[in-house]
Amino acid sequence: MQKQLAKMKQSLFDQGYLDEQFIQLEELQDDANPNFVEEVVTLYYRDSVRLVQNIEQALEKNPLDFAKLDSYMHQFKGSSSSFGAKKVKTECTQFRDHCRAGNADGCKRTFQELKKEYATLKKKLEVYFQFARQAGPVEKACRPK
């Protein structure tokens, strides 16, 4: 079961969903807090709901307040980076570039893509963590190839 779990994690890296930060978080996990990474990710998804709603509301305004949108996205990118959400972070960067350029259509288009990546990663991590709980504790976090 541990081999399957390792393959599942590797595929998240191979597909570009996660980066090195995820491994760094896993290295902080120990017997005293065996679900540390899952807790961090759960908090991220719980807390980011408000940010997503704020961005959606700000995108409905006319004219768009690019400074406010950029500020929201700066927060979202930071929290996404904290656990290694690579594709989400990439979309955040593109969104911020569109804000700086005053490109409303680019912001709206990129935000739709961001929400898709955000939801996809959430589903994949839910499956991964469920499987990890079934597999039991891992001896040591290992870096992907």
Given for the second form:
Amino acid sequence: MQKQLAKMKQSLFDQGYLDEQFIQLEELQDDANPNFVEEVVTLYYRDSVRLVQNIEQALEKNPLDFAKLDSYMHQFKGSSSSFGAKKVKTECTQFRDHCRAGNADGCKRTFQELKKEYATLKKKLEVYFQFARQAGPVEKACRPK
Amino acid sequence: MGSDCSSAELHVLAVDDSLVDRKVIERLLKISCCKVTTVESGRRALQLLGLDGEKSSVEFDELNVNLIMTDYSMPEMTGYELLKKIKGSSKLCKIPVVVMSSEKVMSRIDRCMEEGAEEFLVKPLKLTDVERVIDFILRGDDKNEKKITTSLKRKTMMMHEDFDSSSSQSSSNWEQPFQKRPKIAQN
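Follow the form predicted on its own with the form predicted together with its partner chain, if you could.
Shown next: the complete complex, the earlier chain at its head.
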């Protein structure tokens, strides 16, 4: 089962959903804290609901307050990159570029993409973590320096 | 994987408005054998440190903090403003402060270092970043060395920009800022 889990993880990396930071967090797991990454991800999805709503509301205003949107997206990007959400992070960067260029359409378009990636990642990670729980804790010989 | 936490524990106050980041930094610090208190704002941090101008309760006075790690971008009070308040206080100025940010802006880094920050860490944080900071605090390096190496660090950081993209393994932070100078920092 460990092999399948590893394959699943590799696939998430190969497809660009996750980056190195995800591994960094997995390295922090131990017997006492075997589900740390899952806890972080759960927290992220719960905490970012409010932020997504704020951004949506802000995107309905006319004209757009680009500074405010940029600030929201800075927060979004920050927490997304804290656990290695690569595609989500990329969309955040794209969105901020549009903010700085004052490109309202670009912002709206990119935000739709962002929401897609955000939702897709959530589903994929739900499957991954469910599998990880079944597979049990991984024996770590030593943490690589 | 459990580290040997038999040596005296540092008490670290971590300040970050992001719930996710607070969870991560708490874990990183606990693995590094630190006692951790996390707060979501500079104002709250100052309250705990007894610097909010109001009468602190006895238990707050006893909060003995060995290191403060603060995010830079926070609403109301930035990490820089918090740093200034701490360094401007006779009571707290000796506490080392590390500033963290997801944005590597040279002027921001310079400003923080000039205001007395020990380090400027680029997010997302890795365990090696935290371990390096803790090591440094525990060894209690000479303050003078820090002043001399600030400009060197800047050069090192700028040189690292070129190297970062070529190596996926390289940290986005400075490598060994005090212990040994990176080989690339020639001149």
